[in-house]
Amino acid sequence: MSKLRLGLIGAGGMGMSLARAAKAREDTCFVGVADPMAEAAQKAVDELGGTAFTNYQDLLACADLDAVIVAPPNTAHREVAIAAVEAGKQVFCEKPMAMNVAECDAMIAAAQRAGVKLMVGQVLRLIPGFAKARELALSGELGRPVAVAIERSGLWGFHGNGWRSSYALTGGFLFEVNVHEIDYMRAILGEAKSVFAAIPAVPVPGTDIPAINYVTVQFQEGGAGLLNSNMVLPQGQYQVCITCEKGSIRCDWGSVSYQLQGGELQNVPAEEIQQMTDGVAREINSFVEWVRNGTPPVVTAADGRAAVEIAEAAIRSGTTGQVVTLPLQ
């Protein structure tokens, strides 16, 4: 099979990160990049190759295009992904999959009608430290995982910086940021059955985005998830704690430790984590292998949809003060 001919729609930071991972493979090449900012599109093709477009439809019209990486602002995911699959292109869509479950369902249905592949980028479960902790949690060594608590806090650095400082364009932190943590919980504990959230009316300065999102999730198999998302906390941290029947696991970007009840604290050797493949490379490699060889993807469109459903339920709960049961009605 000849090289997989790719296009990039949205030449922002994450789009370029995904594209660089694809370009690093010997079996891919870039046909072009589409971004409404002509300078950004041209800068991207200078690095990736291909032709610069300011209109994504012009890129999709290229006869020699096989697949696209969809990475525009969140509100455009549904429109662009559906246009791509209707043009017969295989699609990798950056998270969040879309702005609500209805949009996710429309994307999945369009891909099924067109007979093309649709994958969603939920990278946290693939980033080495987090991937190693999940692997350990699911190994059975510490018994069945029963709870996942995650704190992601700090000072949001994108206030006043274009679309990422807009609630309407991002969906807020639960979509723009915490869809990662939501997916990670689900990747360990399974399907969710209910969500409760507290979202105080405290915005990040310079934005209209609520800064604090406290979310609890009950899972169908009895597990519980807790998300502490606070983007106005100067003493911020990123910490994951996984409680299992016989012990616990803690991890962050680059370290993993675990301890059995009554046992000694164990640290996973740093070199064991460092030798794991980068998360962005893993998801892009999986997409390419799925398209070329039919190898099942490491993250599916159904995974992307499920994370969006929990985020949407959390926003409903934060608005009403009530527990929201799943599936959403």
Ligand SMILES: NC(=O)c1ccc[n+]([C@@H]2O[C@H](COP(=O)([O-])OP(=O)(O)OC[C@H]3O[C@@H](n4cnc5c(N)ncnc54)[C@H](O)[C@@H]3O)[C@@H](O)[C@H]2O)c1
Contents of the next structure:
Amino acid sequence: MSKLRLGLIGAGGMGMSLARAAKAREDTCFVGVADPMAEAAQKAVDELGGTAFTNYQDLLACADLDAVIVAPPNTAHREVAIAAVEAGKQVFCEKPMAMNVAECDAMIAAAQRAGVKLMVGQVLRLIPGFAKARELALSGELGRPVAVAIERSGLWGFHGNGWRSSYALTGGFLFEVNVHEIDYMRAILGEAKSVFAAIPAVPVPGTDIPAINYVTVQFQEGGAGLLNSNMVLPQGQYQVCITCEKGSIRCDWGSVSYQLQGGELQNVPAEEIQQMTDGVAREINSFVEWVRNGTPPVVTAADGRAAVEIAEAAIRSGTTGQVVTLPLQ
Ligand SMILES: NC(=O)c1ccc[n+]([C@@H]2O[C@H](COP(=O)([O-])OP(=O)(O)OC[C@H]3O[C@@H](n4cnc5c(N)ncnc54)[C@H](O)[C@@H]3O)[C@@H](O)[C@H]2O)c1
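For the form predicted in complex with the ligand instead of the form predicted alone, what are the coordinates?
Now the complete complex, all chains and molecules, led by this one.
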């Protein structure tokens, strides 16, 4: 088969990192890049190849385009992804899939109608340390996983007038950041049943985005998820703790350890984690292989939708003070 002819829509930090992972493959090439900032589109094609556009519709009109990477700011995902699938293009869309479940459903329905593939970049489950911890949790070596607690805290690094400082343009941290942690919990514990959240009215300075999102998730199989997301915490950390029936697993960006009840603490050798394929490369490889050979993707649009549904339920719960049961009505 000839090369998969790709386009990039949204040539920012994430779009470029996905595009570079795609370009690193021998079986892809770039037809073009679309970004309303002409300079960003031009800089991207200088590196990737193809033609620069300031309007994504002009890129989608290219007859020789097979698939697109969709990575504009969150509020544009639905519109751009639907336009792309309606133009008959295969779509890889960045997380969060969209701004609410209704938008996700519209995207999935449009892809089904068009008979094209739609994948969502829920990458955390594929990032080496996290992927290793999940593999251990699902291996059964420590018994069935029953709880996942994740603390993601620190001081938010984006300020100013950009889209990341706006609640309306991001959906808040539960959408912009924590769909990662939510997806990771689901990837271990299965489908969620209900959500309860406490979201105090404490914004990140210089933004209107609530800084603290404490969320508990009950899963259908009986598991429990706990998210401690706090972006105004100087003593921040990123720590995942998975409780299994016979032991526990801890991981962060650089290390994975586990311990059976009554056993010794075991550290997964750092080299084993370093040798694993980078998460962005894994998701893009999977997308390309799905499109080219039909190999099932490592993350699906349904996964992207489910993460959005839990984030939406958490915001509803934080607003009303009530437990929100799923599916969302
Ligand atoms: N998976 C991850 O870990 C991860 C990390 C960072 C960002 N992201 C996601 O990737 C997306 C982009 O984030 P980023 O960090 O690259 O942002 P960014 O601000 O660096 O880049 C966004 C780019 O999109 C362009 N753009 C704006 N509106 C557009 C439109 N309608 N059509 C096409 N392009 C448009 C902007 O001009 C800009 O160049 C967001 O949805 C974000 O949540 C995911």
